[in-house]
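One chain is shown next in structure tokens, namely the form predicted alone.
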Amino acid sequence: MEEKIWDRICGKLRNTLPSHIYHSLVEGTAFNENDAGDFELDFTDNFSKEHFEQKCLPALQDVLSQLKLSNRPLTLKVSSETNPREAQYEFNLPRRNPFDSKYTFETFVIGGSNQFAHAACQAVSKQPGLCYNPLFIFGGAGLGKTHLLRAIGYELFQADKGQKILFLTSESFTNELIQAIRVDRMKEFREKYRTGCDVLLLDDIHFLAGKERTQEEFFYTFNYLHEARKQIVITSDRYPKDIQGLENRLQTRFEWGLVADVQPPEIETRIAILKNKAEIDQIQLPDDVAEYIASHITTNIRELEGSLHRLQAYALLTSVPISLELAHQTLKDIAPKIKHELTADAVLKLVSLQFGVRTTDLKSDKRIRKLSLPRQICMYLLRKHLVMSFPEIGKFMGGKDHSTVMHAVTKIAELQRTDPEILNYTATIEGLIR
């Protein structure tokens, strides 16, 4: 009877909770009905119990109400007898190359927006642990960060030097940690990520924001690997210090090695990406169609490729060749995305008016206090609103160095959180931009 009730509850929870939450926190949890008819859930430790209360208890209470069982008392308790040690938890490393040959350095299209990050990843793949450790790659979604991460892994596996390479998302790392705690296998978990790992490729580190227990475990894992000169490569959608909810000690460590950004590709690179993808997938893509798609989709490579596949599918279904006319018809919903674009010159002019300085002075090499702040704010706004790469901003601002621009952008971003005057300056100019 207990099993039938729990099966019904689990069936509804499976459709309510995110899959990773269900599998890590609900599946395998011991359910009992005592002599008084009360429900009990047993956990192996307080951490698992507290995590369940935060993530699953509201949904469970809703399900009990739906099944007209809300009048039955529910108790959550910790019992060391629950979830025996025999519970399976896989820590074995893959014996074959787990990296897809579609995601290599050869299939990655290089442009000014990603050249620096690409070169850094190649250097790491040739000398893991000896240069750029850790390597931190950041940029928006769909710009190729995961591609680069997989390319490093593919290259290292192909080299066949017997290195133990781990590639996973930060979400997977978190779920494995929760599972290891639940089944009392922390020793094996730590062995996998420390002594059993030579190269750690971790995707989407921003997922750890706000997860104190996971951050603590990763902090010690990071220290162990770094001290042992094991290579660490991390990706994120934000610069380390811009990840709110991430401990300062981790943010600092992520900057120990090299921080490289990946920016939205310029139109030439977007066209090259489309042509490259078309060649791989054997799609006949006319130049004018590639230019049409690339001129409308400017910030996401996945959207570029998705539009190409959509166009190809329509062409196959209607038995007509791909043409500019067909692209207009099939991809007409992307046309409204084009707006009157803000220009770099307009941003520069707004900043110069706000501070009462000349635009030529902002672009100059004059190092005086009157110019340094508006110059840095201009760089910050160019980065934020035009999504320009650091080299592009440097070139526009009179040939400034890439590192100078990066420092300026980071500094203004930090000052906005602590200095009301700086926040007021940027907010005033952004009000005019919008």
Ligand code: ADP
Contents of the next structure:
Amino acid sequence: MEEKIWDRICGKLRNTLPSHIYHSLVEGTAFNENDAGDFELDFTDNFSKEHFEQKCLPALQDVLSQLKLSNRPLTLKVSSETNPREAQYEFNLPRRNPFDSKYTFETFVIGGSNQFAHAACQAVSKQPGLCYNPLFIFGGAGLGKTHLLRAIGYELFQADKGQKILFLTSESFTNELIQAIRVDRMKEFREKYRTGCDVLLLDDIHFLAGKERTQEEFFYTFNYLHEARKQIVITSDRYPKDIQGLENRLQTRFEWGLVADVQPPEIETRIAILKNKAEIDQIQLPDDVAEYIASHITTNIRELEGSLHRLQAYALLTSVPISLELAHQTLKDIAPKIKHELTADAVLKLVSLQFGVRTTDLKSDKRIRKLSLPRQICMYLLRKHLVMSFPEIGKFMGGKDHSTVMHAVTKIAELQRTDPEILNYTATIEGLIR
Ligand code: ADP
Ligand code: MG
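For comparison with the form predicted alone, produce the structure of the form predicted in complex with ligand ADP.
Next comes the full complex, this chain leading.
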């Protein structure tokens, strides 16, 4: 099946692409169709992938639409790199916003602690490169810095001005640089971050502390982009001058534009964030419970959300509504002792909460990436914790074939060993089950 589709695609590509491009970029690229029906192209390194994107992707998209296959999600990925997950880009035809709609200005609750940073980010997203450049956001962990950075990316992408937006962590930047040096591709690296970039959203710059070579490269990147009036937004856990091991010339430059901080939110904001979150996730959260959680968790919004989810999970597992009493128990960490019997529905619900997708979608046949991973994780957990048979799981998951279930269970078991992110997902859910 795979062979045939790819053969047909190649046949057409051969006729449209210059032959040297076809030979160097299409031949030798691994094509897969995963069980959700998504197409995947596997590249040996980032640079062939990027060249492919530039030189072949438009032609491929044409071919897919000629073959009436444009509705299938297409992923280009690099399989042998140190950081494959970061290097993945998803394409959907027509192109959809690659930024998560969970992290937008709309879902960001404004309070005295963050309104300045919020306003600065909004201004930048309306007129990138024109008002504050660079914009430097700093503040403690879990206070919304990455959320704001993504919101800028989301907004810019929605505005659809065709800008090239690069959003990445400083760690990825460093890894890419190391890789580029290793395989002698500095030219391509520089092209990507200079001419190939209109807006640079760089998360957690404090990671560059002590990394001199990366700092030097970033210094030139910064200068190039700044001179070209391309917007740069940077986040950090500290004020520029307080980042030890960061070159002076960078510290100074970071203060050229606007420096804005995010502070721990006031109790009113914490309550508002909880209520907002509860509404998005359709959780019934009584006022007294929101106040109780907000008064106990004061410094980190990620933890605030975490406790809400824990509470929700226990309410679900014990089949009791969320109440002040349950909140007392879960926040005091005695909840694991609450007795409950695990059901398939509860597992399904927990997976849906963890991934922010609907249970009906998990049971559906919809072949989109956003659903296929949670669906497979759900099957895996049902097998492991409820010891259901493959056909039973298939039936529960909306009538899937037992071989599909078997494939999913084996795949997730394998991924747990090789992919820390997957392990993290399953561990979080399993932490709630036990
Ligand atoms: P940081 O990057 O500062 O460590 P994040 O941006 O990752 O923090 O935020 C942690 C979590 O808290 C995210 O899920 C984010 O959506 C949420 N969050 C932070 N600030 C707000 C806010 N003002 N309104 C709504 N959610 C928020
Ligand atoms: Mg962050």
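All figures in this text were calculated on a predicted structure; none of them were measured in a lab. Residue numbers count along the first chain shown, from 1. Between two forms, the rigid core is defined as the largest C-alpha subset superposing within 1.5 Å.
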Once the core is aligned, please say if the CA of Gly210 is shifted by at least 2 angstroms between the two forms.
no
